[in-house]
Each structure stands twice: as structure tokens, then as C-alpha cells.
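A single chain comes next, written as C-alpha cells; it is the form predicted alone.
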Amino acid sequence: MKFDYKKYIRTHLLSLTPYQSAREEFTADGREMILLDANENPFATEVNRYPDPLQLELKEQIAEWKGVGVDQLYLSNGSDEFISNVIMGCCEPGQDQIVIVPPTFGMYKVSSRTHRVGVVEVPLTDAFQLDLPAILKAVDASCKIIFIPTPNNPTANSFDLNAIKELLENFQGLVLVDEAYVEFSTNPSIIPWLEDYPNLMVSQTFSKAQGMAGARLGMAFAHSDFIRFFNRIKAPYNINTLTINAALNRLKEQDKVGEQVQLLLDERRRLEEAFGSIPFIKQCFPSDANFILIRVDDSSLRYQQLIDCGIVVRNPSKNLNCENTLRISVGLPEENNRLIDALKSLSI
């Protein structure tokens, strides 16, 4: 049966005529042109010209890297922009809702509120896993997107892939799986599932394992019809030239990225072992990411004490079922040594 993406999209956006630069029709054939169309400064620097609005060179390399077609790939100004675009493009303000699974990444709710879209919250189980029966019971026709981050932020664990598959098969809307920390996970990416589930979208990022948080580059993978739609509603030049060039260079360094990921995984295990000997750390939750969630006796006190030691961590205690927790990123070995020493000193 032919997939109809239009049923997921806000009706009035289907007829939107996108802004198009005058030179877009010439970008694909490689001709050398005198560019007098965009009122740019003609004196050559690395950034005097507008970037390729469709980032074709970068997309071709990412598509080969990830094993997808270029037409299945969308690049965004960080994953936050894609999250916003999906909600804006698929949810009618004041009518539709998204589904989130707290404790979860905060931007899903922020973006939905920004676009005047409702939020249905279905808490994770006590083990921080998806409560599948509760999710399927809570959704109705107004629920257009379920956001599933795995590994999850702030809990650091991965979700059962069979539960995600069941959601894809039983939920009538879109399932957006956020794989920001996938390089650190024992679970593989579910990008290959796109062939079987056209209602699946997968987001990844250059901000974490790729070490490019300051460049702001997100990747989204979806059915080609969705990608064409998002290219129509995005800002014309949402990815700047400096970011494109930095990503092209980083793609040549994947062996180095792999070494860095392995070092962080080794350091994560070392931190987990060290946390076991700290009396005020009551629980160290299983991590499948580059950070660890711990439960302590008094998170506000311990947070401030670490600040006084010159160490910044995150206090996510306001999140559902995260009372008295701290979220700690895995740092360089010498940074982790300072953290361990500080925690031990606070135990005296």
C-alpha cells in the first residue's frame, strides 16, 4: 500500500511555496557562474557567499556513512531545530498534541509550548523503561508525535527496542526516536527500520560523540516524502558554511571519534566503580550514554559543594522520579580524577 505522508502534515502547509534563492537551480550541475544574484560582498573569504541551502556535498557523505539515500536525510541547526520543525509542520496549534515520556529531554515540551501544541505525559516505569500499555491507552486522534529519546536524557539508559517497534506498529501518528547518544550505546541505531516503518523518524547529532556541540548540526532520517516537506518549510540557509566545512572535516576523523568514544566508555566504568565507594551516593543508575545519573542524600547540597570545588554537574531533581539526583557527564581522565577526589573529600 502506498504511503501517504500528507495525513501527518498540517493541511495549509502542503501548498506552501518555499523561499528559493535564484541560484538554487544551478547548484547541482557544477557550472562556474558569475554570482550577481544575492547582493553578497564579492570579495572572496571563506564565508562571503551564502551556503548551499540543501547542503548537498555534506549530505552525500553523511548518507554514505549512515547507509541511507540523500533524499532520506535532513540537516538542522542542532536537533532542537528539527524538533521544532516537526512539531510546527505536523501539529495544528490549539488542536493537536505530542506525547512525551518523562523524565525526558526538556526541549520536546518547550517546543510544543512555543507552537501552542498540547503535551500528553506518560511517565516511564520505575525502572525508567517505556510503559507501553499506558502510552497506547493515553493516545487519541489528537496525538500526532511520540518523542522517544534512547539512550534517554537524563536517565542515561536505553529503551527496549521491541517496545519501540510495538509503538510503531500500533500508534497512528509519528514516532520520533532521538538517538543523540547512540555512539555510546550497546543498542544499534534503528535507522535501518525506516524501510519498514514510514511513520518512523530518527534524529542524531554532531554535538555528542562527534565533538561538535558548538557547530550546531543535527541529522534527521525519515521517509523521503517527509524530507522533501521539511526542506520546503525550513529557513533557506539553516546550516552555515563554517558548520558544513567542520562536519566535512570531522567525517574524515571517524577512527579518532571511535577512540574517543572508547576512552569515555572506559572512564564511565571507572566512575561507576568509584561512585560505589562514596557513602552519600545511594544509587548509580545503569548508563548507556556518556553521562551517569546518581541518586544522593541531598542533591542541592552536593551540587553546591561540587560548585565550590570548581566542578559543574547537572541537578535534574525537578524531573519526575529524579528526586535527589545528579547527572554527571564523563570528562577527560584528569577531570574525572578531580571529580572522584572531590566526592571523596565531601564524604569525610
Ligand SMILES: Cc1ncc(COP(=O)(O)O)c(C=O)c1O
Second form
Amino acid sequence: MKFDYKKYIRTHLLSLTPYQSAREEFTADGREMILLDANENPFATEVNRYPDPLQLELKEQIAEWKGVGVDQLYLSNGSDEFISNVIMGCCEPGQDQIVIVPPTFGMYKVSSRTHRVGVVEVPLTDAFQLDLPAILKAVDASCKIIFIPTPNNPTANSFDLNAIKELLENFQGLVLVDEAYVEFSTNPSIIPWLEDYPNLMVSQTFSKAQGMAGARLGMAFAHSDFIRFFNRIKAPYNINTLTINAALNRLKEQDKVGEQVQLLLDERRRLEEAFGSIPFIKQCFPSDANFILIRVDDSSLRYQQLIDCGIVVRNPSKNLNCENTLRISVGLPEENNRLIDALKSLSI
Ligand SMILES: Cc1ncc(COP(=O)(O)O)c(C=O)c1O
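Taking the form predicted alone as the starting point, write out the structure of the form predicted together with the ligand.
After this comes the whole thing, all chains and molecules, with the earlier chain placed first.
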């Protein structure tokens, strides 16, 4: 398919000469070299050398795991960094806009504000699904990216994949589908759709099911022209050696990750059942992720009472259509027992 990525990005960045480390040119063929190019301390520790700017060893393994080419994969310091990269790379400050679908993940708006990029908000329907006619009516040529997290945060449900397909076919800009919780979802990843939709970008993360939130590692999958572009504008060493090594080890433990995901899904079902017998929980929204959104009688009161019981949940009530809600992550079985006991004790 004929595709010109240049129409999606900021023109002044096309001529950017990226930072280049001298080492990249000479270490690619695997030859043993004496490294006197980067003013490092030569005494060996696990981290005395700068990391590979393109993280090729890790990318080769992730690419194989996800069924894409290395040239379709970009790694970021958490998905948060990629969100910032894509806004900075594609949106002209004071001129272009992004589109979000509230209630939605808060970083899209925060990041657009830091880049002085406008935000068009098109609310989800009452069933927390995409309102496609409203989206297509609200957007214009200034709307460069739409952010679609599925499963969504804070609502926990997944969006209808047909609606996402329709969006890809009718929205003029980039569609960034944020699959941070995909391992918990009954929907498959839409990474294979990259073949048909060059305006699609998919992001995933090591922070959720992969259990590496503290290491900060996000994965973005896109047309190779975009990946080459992001590699040119990124900070040279955005992924550190400790994170690269931790991820290489985690990739060998996918059986264990699968078991943990299954246990968390079983625990989610147990929590959902228990919530059904708590009188002040008015509604438990369907979840396709590792957290649950509930509606209670008074979210500020119940939030504080849980804090007093030593349990921190999230109160997303300020989000559109989330009045009196709490968002609760599925914890370890003992932690979930403590939560259920606390909720029962507050019901008396
Ligand atoms: C939908 C969604 N995307 C992205 C992130 C952030 O991911 P990362 O830890 O990789 O920056 C979160 C974190 O809560 C999220 O809910």
C-alpha cells in the first residue's frame, strides 16, 4: 500500500540530524573493540558502559515473541514516554490537537498540555463504548492522533474491535491503540492489523501483566517508517542496561507470567462475586483487565474508610461519568481477603 508517513509528522523534524554515538558504527559486526569513545569509567560493573541505543538484542526477542519485524518495534521508558514522543513528533504546538475519549487514561491529556497541544474530548457512550459518529463529527484536519486504550482505564472494559476498525478507515490521523492490559483481555492484540492500516500504532507495556512497572519499559508497534522516525527523535539511551537485562530475563518466564495472569483473573472473579453482597456497592462494571471499577454510595467516604483500614484504592470520581466510583486493582489472594473483610466491616 502506498503510504507517506511524512504527512503525519512535524515537518521541521524531517531534517533533524540525530545524535549518533561513535560506537554504533564499529560494534555492529560483533568484533571485540577497545572502547575509548564515550568517556566512561573502564572498570567493569554491570552498568559502566552506555547501553545499546537501539536495544537490538532485546528487540530481536520481543519482535519474535510478538510476530513483528524489528523494524516495526520501538522501546520507550514506559508507555508514558512513547505517548510523549508521539505527541511531540506529530503535533505542532499551538496548532494541532489530539483526540481522547473520556473517561480515559490521564497521561494523554497531561502529555499534550506539556507539549502545548490542544485536546478534543469525545465522551464514551453510557456503556463506556466508543461513540463513533460523535468522534467523526468532532474531528477536523488539526486532529493528528486519537488515543484509544483498550481495555480502557479507568473503566476496565474493552472496546468493540469493529468500532476501532471503522475508526482506522475513517479517521484522517493516527490511531494509537494502547493495549497496556491486553494480557488480561479476552480480545486479542490488534498488532496483526498493522499490515492493513499504516495509520495504526499499538502500544503495550512491561508494567502490568509482565510485572516490571519499576523498570519502565514500553513497547510500540508501528509502520517501519514511523519507527525509524521515533528512533531519530528519541533520547539516545532511553532504555537503561538494568531494564534491558530484566526484560531479557522476564521473556524467559512467560509461563510464570501466564500463571500469574490466570490467578489474577480468578481473583478478579472472586472479588466481583464478593462485591455483589456489599450493600453500599451499587454497581460493578464489567472488567476485561486486572482492576475493577465499582460505583458506591459515597466514594470519598468509602475511599477514606479503606485508607483507615490500611488499603489504598483509586478514587477516579472526578472523571467524566465516574461519579462515586472507586477503581480497585486485583491484588494477591491475602490482600483481596483483607479488602473483602474491610468492605464487609464497613457494611455493618
Ligand atoms: C491505559 C494505560 N496506558 C499506559 C499506562 C502507563 O504505562 P507505563 O507504565 O508503561 O508508562 C497505564 C498505566 O496505568 C495505563 O493505564
